[in-house]
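Consider the single chain below, provided in structure tokens and representing the form predicted on its own.
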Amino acid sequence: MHVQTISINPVDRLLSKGLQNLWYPVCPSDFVQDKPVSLRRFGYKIALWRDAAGQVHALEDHCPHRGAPLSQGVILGDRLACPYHGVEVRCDGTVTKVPGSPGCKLEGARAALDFHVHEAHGAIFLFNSDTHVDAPPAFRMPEELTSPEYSNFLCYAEWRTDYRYAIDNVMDPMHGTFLHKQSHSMADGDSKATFQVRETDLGFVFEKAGQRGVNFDWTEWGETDMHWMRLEIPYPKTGGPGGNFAIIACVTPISPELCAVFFWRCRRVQGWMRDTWRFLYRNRLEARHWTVLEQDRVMMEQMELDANERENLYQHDIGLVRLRRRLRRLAEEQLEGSGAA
């Protein structure tokens, strides 16, 4: 029998699951209520639950005893009790009780993979690391989400595609002129463009030369304690007060063929303008936004998984080329740091 061995480049393997030691949004806040839930992210299952105070905790959904799903168990405050043999695991990964064999060596061992969790902006964020991290890492997001001058709505969806295609889509402003040309906000401007890259303290801006504030004209890639993208779409007067419409985007890998996309739609509005915009958004604008997102989803899901191996890129793609190189370099550094390169 002929056996073929297929080797996967370690950099590609790491990137396929998502870079580590970063915060990622993993789900909207309302996904986690009064019972544990199991979500697959970064290629493995994660159990999330709330304690009596409402604080969210997360462990790998894998009992350190036999691998049963902890998410099927019972919440005991900051612990989960595995339904299979009653083993209790605390949110820091420590096994606190083995009812069937008190005093065994598993008791007291930090044997489960735990994650730091942060809940903000309508979402639950998780620090993706395959080792224990004692102190919560810093958590910083763009001002559109943290400043009281802005109001926002979170749009969440799951797209059946590699998460890197979803990132490429946001880093490709020119697709707005064509794919979304029938939308209420991306019909204007030149259908030809030359792009340029501008460095920032946190990353870079990929933008059209000579056109701004007319269409989807630029995207910013940012690296704080997480990776995010920022862009602006000009709004017609019928879109209400607040000027341009900002979007903060994050993409989280679920599996090689599925990802979670988070789009915070933000506007600088206060007082009555905030109330007016939020009313308009819910009653008139949100459906239009979902139409645009659906156009993106369909396009991404219809692309073959190896589409990026048969590309013929041109000047409009230098932003995503730069980003791909950056992500590969970060992956190489992580592997070198772990001794796995």
The other form holds:
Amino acid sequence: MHVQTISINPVDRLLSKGLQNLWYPVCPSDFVQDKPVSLRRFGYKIALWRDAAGQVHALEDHCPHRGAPLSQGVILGDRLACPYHGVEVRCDGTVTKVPGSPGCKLEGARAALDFHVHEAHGAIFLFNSDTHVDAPPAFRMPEELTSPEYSNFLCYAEWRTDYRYAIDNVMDPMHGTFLHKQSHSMADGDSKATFQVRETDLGFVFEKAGQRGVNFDWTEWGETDMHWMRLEIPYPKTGGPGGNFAIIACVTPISPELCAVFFWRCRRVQGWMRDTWRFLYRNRLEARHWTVLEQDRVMMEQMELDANERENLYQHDIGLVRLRRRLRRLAEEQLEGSGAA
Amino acid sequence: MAVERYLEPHQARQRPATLFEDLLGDAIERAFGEGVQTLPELVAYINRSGPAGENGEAWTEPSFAALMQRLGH
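Counterpart to the form predicted on its own, namely the form predicted in complex with the partner chain:
Time for the whole complex; same chain goes first.
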């Protein structure tokens, strides 16, 4: 049984829910079809739905009247009608109608929490904020997802662990040499290595000194009003002509012991090589990648939730140490900004 | 109690692979593994040691590319 320590430190409390004022992927696009759905993400229960034009909208799944789940209600275009008393709430959080008490103070009030939505790369992204945001920051992702020179597939999974273990796992390339030793793409490479941190415009790269293009040799942390990680793994010869296999990864907290992982598997490949890679991916590569990802999931889910409170780190861990420090700094800044520190 | 969670190994395909697709995939991987890099080489390899085209015909570069475009859209 996991024992959950209840933290009273505001920095820890904020970090355990997930930093605010960031875009987060919340689910694959096809999770939201013709009915509203309810998802728990970054400390909220959120109702998502599509209007007749297919546009996705998101409100906190909490009717401003009595807190009933709006997601159980009826879609009226850009509004949801609460199933409990028929209160209608628009996607910007405004209560447009209170059928039981027309003209009451609640009517016209912007009383519900709304989230900006962006749908891209096979996923739905929300801007996480605890207040109304008039215009969210621009949505920017790495070129592996935005450039037509690349092709990608999204792999989505939910892991029973704190989201920070999933992030630490990506920021620790050395586990590939050990945990994934038997995998189809990570058998080569030195099992001893020296790592270094290199600054970038958007974050930093944590890389093996003197080894590139052999194994899982580097990982990058990027901040573009969204937190993402990037890494590359060379394909074996059977992967055919084309560039390395690249992964863009995002992790979104669901609850203190559940997180959503998004791995976009990308390759710089075009023409018949692109189509053939995509055929092989559907036919067999996806299953192989899944097997590797399952090794990570099983390891993460077996970690006690407080495992990271008793560690003895060494040189290979400077990437995740650097990142943890960065996230704490961001949390402190957010708390200072909100006057809650 | 265990939390229910989404774990779906196959997210990219809408249906299980057919035997024909598996055999074709085997042949393509063997070809790449032996160092094939170009479309003409690949088509020649599959004609030598892979399944025949969907209607039993020999592969041509356009027929292979068209099938990959359909299956790899």
